[in-house]
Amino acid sequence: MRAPIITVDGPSGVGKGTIAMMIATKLGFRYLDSGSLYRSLALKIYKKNKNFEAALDNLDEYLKDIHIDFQYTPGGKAKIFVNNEDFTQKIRTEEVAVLASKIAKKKSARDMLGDYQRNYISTPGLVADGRDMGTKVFFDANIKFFLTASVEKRAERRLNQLKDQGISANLPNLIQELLLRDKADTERLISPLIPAKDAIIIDTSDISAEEAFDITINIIKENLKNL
């Protein structure tokens, strides 16, 4: 039998990589974060080659070449290693977070990942937050949440983690910068970001990700009594 498998879909700034961390640790499953997947991608290969747009004609050259490890800590947080150099820091900016968009418009980067995706299935289950763990990479996923938050809300939060990190930002340019990726994200061809069918949709704009995660965890438990 298959282990269970959750998926936390949402844009950017809704808290789905806090809160689908949050479940992970309560349940004791494995956690995925694929949107660092992209992010670790689009910076490895903007490295190699300055001439990013170029580079995106002959992809599946540098996917040969590149190896993408995930060191996860139950409660902790997670590091990510790119051909064993560490990029956890390195692809937290929004430099990076545009070129992975770029990236995820690209049918042979997202088939790599997806398969890379698939193989983090184990026992006792999996975790996986992103933008269509739901809908593609996870269709049939036991359990499937879509999350969501006013702009403004997501910008400000934004704005708070980089702070965190030492990062200077302001909130009227990280707004528009999330206007244009929601734009690029919900409108490409390729695994748009939509809430699946059989997602439940939670919108996160007037709650913390504690009371959040209280929603999300009762109706995993009930769920969960099924399978």
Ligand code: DC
Second form
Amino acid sequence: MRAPIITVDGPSGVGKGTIAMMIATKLGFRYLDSGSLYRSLALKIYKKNKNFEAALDNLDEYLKDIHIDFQYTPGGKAKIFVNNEDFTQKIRTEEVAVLASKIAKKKSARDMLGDYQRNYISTPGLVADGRDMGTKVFFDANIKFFLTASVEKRAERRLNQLKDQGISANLPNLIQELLLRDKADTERLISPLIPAKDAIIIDTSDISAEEAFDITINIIKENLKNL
Ligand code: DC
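Could you please show the structure of the form predicted in complex with the named molecule, as a counterpart to the form predicted on its own just displayed?
Starting with the chain above, the whole complex follows.
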């Protein structure tokens, strides 16, 4: 029997990374931040060719030479290496997020990363966050959450996260960037950002991460009685 899988999907800044990691820590499960894979791939290709759009037209050429490796520490956030270079911090900017959203439209990139993500399943279980975890990559997940929140709240949270990492940004720009990225992620043809039919939807606009975590963990406990 495969290990239990919990998916947490939603748009940027909705708190899914924080909540998914809290769930993983509580249950002792492995945590997969699928967005970090798209970010890493995009940044690696951008470093090779600043004409990113042209590189996307020849994506297969680039993909075959790229090796992504998570170094996982139980209870912690994995470090991410691309061809042995540590990308863990470098991928956290909004510029890289925009590149990631562009590469995310490409089938060959999604196929490569989809295989990678499925190989990440591990006992005693996996919590995976992203855009298509519940609809596509782990369509047979045991429990699926889809988080939503107003764009203003998401931008505020993103601003605070970036500040904590010493990255400067301003709120009106972040709101515009999030709206553009939501549009690109929702309207793309392959694996668009939509809730799975069997997803539990939670609006995190007016609740704290701890409150959202409590809601999810109660649902998980009810559904996975043997945990
Ligand atoms: O979650 P994030 O902000 O790190 O994701 C960055 C971009 O990567 C996001 O705008 C779309 C893409 N992405 C995706 O298409 N599918 C995923 N499962 C995760 C991220």
